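Next up: a single chain in structure tokens, the form predicted on its own.
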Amino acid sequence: MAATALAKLLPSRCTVALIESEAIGIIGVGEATLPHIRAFNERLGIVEAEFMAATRATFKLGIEFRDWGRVGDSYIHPFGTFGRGSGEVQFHHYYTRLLRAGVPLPPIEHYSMACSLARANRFGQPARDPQQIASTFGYAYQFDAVAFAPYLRRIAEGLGVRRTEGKVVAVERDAQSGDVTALVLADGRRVEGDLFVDCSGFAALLIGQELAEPFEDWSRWLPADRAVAMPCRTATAVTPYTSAIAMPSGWRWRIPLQHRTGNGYVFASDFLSEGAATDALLAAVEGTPLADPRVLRFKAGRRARSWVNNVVAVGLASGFLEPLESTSLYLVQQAITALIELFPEKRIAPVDRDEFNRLINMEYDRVRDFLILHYHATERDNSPFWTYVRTMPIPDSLAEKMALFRRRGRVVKYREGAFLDASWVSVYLGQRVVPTGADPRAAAPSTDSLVAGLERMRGEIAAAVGAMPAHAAFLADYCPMPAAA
């Protein structure tokens, strides 16, 4: 990704050569995203349909949270409002007041058009016109992340990038500057340059082998440290969503890809073993299995800084965060895109890699208090695992947005990020935390008048939806794998 998109972005200001091993392959776990992927993928040029066809694609228009608030819950985080998304007042507080009335109404979930749609296992392209119903919600994809790095390498190359097949033995170094100045290979070459981008993954072979730069452990917030990965062959619906369903020691991905079904089980190895976490993900897959489980390792957290020096690290070099939301790619999305943002001219001004290091701090930040919030918020307390979560001190910024929350149901604002406030509400919500009271503003309708324009609401998304062709049937007509796939 960084390859292509500075060769795209920078054609005129960089020369980029890229250093990869076949030996060391691709992780390959990061198949679900977030709607910001779409932007990536258009500043490059990436025709939508061909690049889902080449990669299996399917189209996501959420994630479903299945026993996270109590066992036998269920609710989607829409990529898309709550409402019509428009008005100085946020629909939640309209919803929740009525419920504070007694007035009996459905999840919330009803009032979004993302969530309907998912439900309904259906899509079509979002409408244009903003006074539609059908504007109010996004997607993203889920794709097959080995089938994505070959496709980008093929246009990074036809953009010029010169590739280098061979694996990094040693880094040579400014003795007074402490500058990276080339990369040794294990057949003897070197490869020189002014600025080197980490994307070695967890081995951070520069930012954390050469640079040492601190990794800040958050494993007392987020204790999950391993996965156990295996597809199937898809045996039901290939779903427009991500499902999340929990676990005994921390939940289970379901990703339906056109060819197959990704699989995996996000746990803690404080309170499962390795072992027994590959039995319960081999009990609960609904297809044949496709390949053997497989392992990882991880510990979550970030660099206290990803740009030192003339090192940029980007991906699971600069930091971890276990995929419940689908951030690690929208993670790398954003450290390209502050990179090209902060791009150094002829010499790296400390001003310009301080404020990357303030963006991609801050990204890391608020994602993890969003993940912190699935684990806290529960009523869960039929395992170690769950009643640890549920009692554990958490960050004072999470637990002041709680706070926040639960007096009037307001979402702490931010200008960017990757989290806005339908994600929190439908999180606190599907959760259980149900704010005690309401902005002010929202007391000025009548009862009789909010549940009559609800009801019409709900009527008029179920017309939208109704409209739409089935997932299948769209993906079949739009974006066809390749037949030997």
Given for the second form:
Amino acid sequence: MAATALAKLLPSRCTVALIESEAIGIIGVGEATLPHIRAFNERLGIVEAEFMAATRATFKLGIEFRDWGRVGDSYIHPFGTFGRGSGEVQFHHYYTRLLRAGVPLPPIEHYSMACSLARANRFGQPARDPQQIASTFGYAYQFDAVAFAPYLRRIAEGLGVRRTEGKVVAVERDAQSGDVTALVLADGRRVEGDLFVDCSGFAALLIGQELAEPFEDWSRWLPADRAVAMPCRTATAVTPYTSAIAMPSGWRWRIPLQHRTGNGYVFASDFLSEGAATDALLAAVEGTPLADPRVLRFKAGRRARSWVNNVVAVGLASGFLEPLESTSLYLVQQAITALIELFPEKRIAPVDRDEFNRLINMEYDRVRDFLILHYHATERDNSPFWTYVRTMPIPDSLAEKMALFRRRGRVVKYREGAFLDASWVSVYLGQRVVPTGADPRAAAPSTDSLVAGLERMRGEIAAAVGAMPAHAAFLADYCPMPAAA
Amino acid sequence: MSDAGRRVTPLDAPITRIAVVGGGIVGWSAAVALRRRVPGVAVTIVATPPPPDALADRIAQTLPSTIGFHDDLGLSEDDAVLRAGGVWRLGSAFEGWAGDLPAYVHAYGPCGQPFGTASFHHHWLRAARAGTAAPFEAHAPAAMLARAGRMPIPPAGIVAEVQAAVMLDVPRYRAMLEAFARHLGVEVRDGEVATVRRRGDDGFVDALLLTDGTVVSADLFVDASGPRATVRGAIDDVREDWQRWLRCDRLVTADGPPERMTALDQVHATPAGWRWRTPTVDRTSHGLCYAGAFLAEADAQEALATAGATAIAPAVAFRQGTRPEPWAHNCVAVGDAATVIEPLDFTNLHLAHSAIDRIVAMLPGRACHPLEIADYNRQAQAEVGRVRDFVLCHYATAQRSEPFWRDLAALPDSLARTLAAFRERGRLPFFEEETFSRDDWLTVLIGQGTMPRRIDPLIETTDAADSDRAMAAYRAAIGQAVSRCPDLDAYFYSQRKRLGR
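For comparison with the form predicted on its own, would you give the structure of this protein in the form predicted in complex with its partner chain?
Next comes the full complex, this chain leading.
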């Protein structure tokens, strides 16, 4: 992604050399993404249907969380709003006001176009007319990351990126500045550069091993440090959403692609052995396994700085947050976008580097709080893992956010970041963090008129959902995978 | 979900009674907005006339946000502008701020349109370096309209995003707000606050004793009393002083004979401050904002007389700065009680309106829980800090040699970062709370001759000749659109005629 974006957007500024080793595997086990990827792909000139066919992609309207607040619960975090979002007061204030008044209402997802479409296993492009309820959602993709890399490589090579097969065995640095000057490959070749983008994953060859930039460890809040992954042949409907199912010592993902379903159990090794996790995964998955289970090890956290000297870390080299909210590729994109916007000259200006680090750290920190919320806002007490996360001390920044929501349904406001108001509302309410008060302005309409308005909205949503095709039919028509697959 | 109540804490009762202190346009705006927009609250206003140094109550030029504020109240432009004696304005022309550079216009709306993969201003900066660029403002429909004295009517096409602001007739505007407040059932009390009575246990304001012996009690007190902050000041007087950066501490205002109305006021830099001139309906408004250490009052008045002013008021003194915590306990300061800032860019009433909007949107319960108050103060402080930065940016990038203009103290970190990022490569760092858009910042920076050290590499995907052609085409489109828009004069009087005035 980094090489393609740099070559596409800064063609005359730099020549890009990509060092890639077939010997180093791709972590991606099926990637679930956020809607931001659409703008990124568009900027790279990627044609959606072609990309989706090549990566066996499916559409994604949100993430289903099962068994999180309590065993038996299920809610969807949608890529879209609740209600219509008109007027000054957000929909959830009216909704929770009615709940407190004892009006029996279905879960809030019934007032979300994205959730309703997802539950109905349907999909269609959002409407452009903001008056239509069908305009109130966005979407992302679920795709095969292993197929995405060669797809991008073809584009990148077409843009003049030189790909070098090889493994880095040594790093040469300028004695005075500490800048990296060249990489030495196993076969003795040297690759020189002015700027080095470290996409080496957990190995963090440059930012970690060479520059020893400290890693801020967040595992006290996000104790999951292993995942066991295994794809299966798709046995059930290809859902237009990812599922995250809480498990006794973590959670399990289900990412439906056109040709297979990605599965994995993210767990904390302090609470569960790799063998036991593998057994639990095998017992839980649907469909015929397509490969042996594979264990991944990681630690939650990020580098203190992702850009140090002339090395910019992107992706897992810069930090890791478990895929609970599908943020890995989002964070990659944000880093690449920031790097392009702040692309340095040969002499790197500290002001550019500092701004990059400020933006990237802000992104990580905000995602971090959002992830911790999923673990902490639970009533599960049936395993040591859940007892730990339910009772652990959480960052002050999150404690304040939760307290403000509990008091008055207030979602702490910010403009930038992966997750805005509706995302927070869906997780709070989905995991039983219920406000005790509402925005005073929500007190104005009468209960009857509110209830009638909510009913109308459900009708509108049902009609809009009914007008859209089944997800599988849409895929078959729009972006069928190549016959060979 | 109905059974999920066991995790919740009991909530404090809702606020039902609000007292506003201050009878200037800030106080009346607060009273009207709270009464109108928060269901079920009773509002009392202690309508003490504002002191002369309450700038937000006195400055007649507003930003476009005023119109949005009126919209939220259900006030039409007919009522809030025309019937109240106001007229539209589109921006200011800044003269003499940057050496020999020509005057530049800061008007309200976007500048340029994006094409290719880079923002518009990167195209412009590259052309400027090559010496082929037309003035930056020539790509801003708002600036071209303002220069031509025309209105963005109809608000469609290339002028759709031009935002008009208002030049108020302050006394008539205040009277309009008062009438509206009375109509909405705001209880009006005359007199002044003699004593602020506070609760012993928690320091909350309990009641106000007025000079006439009557008592005003409420759940929440909104202090719009001007810089002395009669109520909020009784709790504490913690203030962040800005004088080391913003040296102006005197203001002389005056009226002069009417001139042909324009949509654009003149803002001249002077040896010890700056001067405005805004022709309005039946008069011309003048003002001189300066530093008392560098200019005597008599000389300030003389300067306005030279500029054509006749009715010249005595100077008022002020000291710029803000309260880091405008909200404490059950008392929130707005207007000059919260922030004193010189009227450069005319942000005074905007900041007051924004604070009022924020009170409406974030109204806590009667207990004013510290978390909710902290959240309010955090947002308020972020907003005010960036407005200060924007005003200060005019001084930080000015090119003048008089002592007043030299040896500025080290800039606040946020502004230093902004200037460093722009001077490096024409980029503006991101901040959460910005009153002024990126194009506003660019207009001032470029207008004052601040240029980046280098051109952003993102621009290189577009050929320079293509950029030039696209910019020229856009300028031509603006020119055509502007020529089809009505003159401010003609439009204003036709609208008044429509209302039978």
